[in-house]
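Form predicted on its own, single chain, as structure tokens, below.
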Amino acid sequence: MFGLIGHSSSFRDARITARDLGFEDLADGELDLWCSAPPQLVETFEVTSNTGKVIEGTYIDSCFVPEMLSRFKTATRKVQNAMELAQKRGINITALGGFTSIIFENFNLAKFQQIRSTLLQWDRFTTGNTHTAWVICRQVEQNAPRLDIDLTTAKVAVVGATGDIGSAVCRWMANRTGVGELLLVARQQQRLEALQQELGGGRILSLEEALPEADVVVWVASLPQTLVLDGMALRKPCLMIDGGYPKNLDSKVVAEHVTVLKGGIVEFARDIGWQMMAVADMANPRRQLFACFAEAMLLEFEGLHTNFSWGRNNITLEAMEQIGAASLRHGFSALGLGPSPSPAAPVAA
């Protein structure tokens, strides 16, 4: 069995979801009540691969909401408690979705393996970042040509280039896609210089310098609430991949020549009998899901019960190729601007 640990995108949405699921106390409760609420195993469902293999999964709501980010102890406790619940349920491999992955990495929760009487087994968990990075790269490769953007001569800006996903995207773009030029944008100069040296190229620029030059912008950093983007100053055409969380880049850029695509989203070959994606603003919630969640499914399909994605800047090109091949084999396709490419035909079990 695989597991998915997630959360609602806001306190308001969380209360609505709680009421829909019959958790009336939570639905009526204030934020302080939610801060002390334990994780909830919301639903169990089956997923059938294009190979015919059927696996069972479960969704655990961590009862975390973004409004808790300023409360360090609360945020970390939410992630730890959800991981403990997953392990106690005997789940083989569990993906950390949304802010749960970010909290785990940024607060270095790997230092805290003991949760009450439970010693967390790290090989039961994955951040899902390897699959997310591969999917974002595939979205660039498949959709830039649809906008008449030639990637061999294009300038591709990666905002958040030194993060786990961002650095993996840079490696792939430089070594597999072969883009014209990489524009590296991040906050920490030392990490940028180390990445530039590793890549053997790429220009380090500020956000203000990079955006007007970029034919493609891959945004995998947090999007500041106060950020204002001048769509008219961007290239014509310009493809922007919103790989951050939450995905709200389209509300920041309004221009006919700028196309914003939700990054790190995949579509499965057939309906999945779950309810969870209905609250995640997916156009087709029965088939569309976050690539990080799909990584747990892929690892279960493949029988790879290990922390495939773990730590910062550990994603290799070989691992991206491996998870990408599994993604195609089992029936996932990257979300695109037009109809999704048809996955391989199902094979009888």
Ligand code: NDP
Given for the second form:
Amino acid sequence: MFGLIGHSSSFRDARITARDLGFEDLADGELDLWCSAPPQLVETFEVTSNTGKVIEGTYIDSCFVPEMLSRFKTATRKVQNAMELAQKRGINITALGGFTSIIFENFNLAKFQQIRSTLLQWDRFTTGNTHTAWVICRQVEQNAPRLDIDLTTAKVAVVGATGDIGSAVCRWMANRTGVGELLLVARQQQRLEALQQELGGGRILSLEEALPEADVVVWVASLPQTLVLDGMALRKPCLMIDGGYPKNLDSKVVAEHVTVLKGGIVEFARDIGWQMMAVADMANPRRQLFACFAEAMLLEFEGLHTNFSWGRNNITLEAMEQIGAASLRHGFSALGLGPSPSPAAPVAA
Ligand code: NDP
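For comparison with the form predicted on its own, please write out the form predicted together with the named molecule.
Complete assembly follows, chain above in first position.
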């Protein structure tokens, strides 16, 4: 059994979902009530791989909403309680989706392993970032040529380059894709310099300097609400991969020559009998999902019950290749421009 820990994208959406699911108290409740609400095991469903293997999964809503981000204790408790519930249910491998992995890392929750009577076993959890990074790289490799962008000469800006996903994307782009030039964007200079040294290249620029130069922009940082982007200042054409959460880059950049693609999203080869991706605003919620969630499915398909993605800046090229090969084998494809990529492959007998 695999698990997915997630949350609604806003308090408003959370109340609507609660009403749809029949949790009337929560649907009518104010934020304070939600702050004390326990996690909910919302649904259980099956997923069938292209290999024919069938696995069972569970979606746990942490009852966290982004409006709680400023409440340190609440946000922490939400993530820990959801992890405790997943472990108590005996789930082998659970992905921390949306803000839950960010809260885990940024609030250093690895220091707090004991939750009431449960000692959390880290090897039952994954951030899913290795698969997310691999999917984002594949989205660049498959879609840049569709816009006549030649990656061998292109400048690729990675916004959030020093992050867990961003650094993995940089490693892949430098060593596997072989892009023209990497433009490294983040705020902390020291970490940027360490990354540049590790990569043996890449140019460190501010966001304002990097954007007008970039043929491809991989955005793997949360977008500041106040950020204003001038689409007309971007290159023609420009491919932007919106790998942050929430995915709102398309509302910030409106220009005909700029193509914004939702990053870190995969499409499965066949329908999944769940409800939850409808609330995540997916275009095809029966088949599309976050790549981090798909990582838990892949680990279950492969019988790899381990914290495959864990900690910060540990993602290796070999791990990306391994999870990428599994992704293709089991029927996932990276969301791209144009028609849906893969028809359902016949399930092996
Ligand atoms: P990290 O915290 O490891 O990295 C964040 C990066 O963004 C750092 O390089 C940070 O560097 C940089 N950053 C933060 N704010 C800014 C800013 N204002 N301007 C420029 N750079 C900035 O996060 P992850 O790598 O784990 O995740 C990155 C994003 O991907 C998150 O938004 C997360 O929600 C999203 N995500 C999406 C998934 C999906 O769609 N499938 C799955 C998992 C995560 P510095 O602090 O020095 O600026």
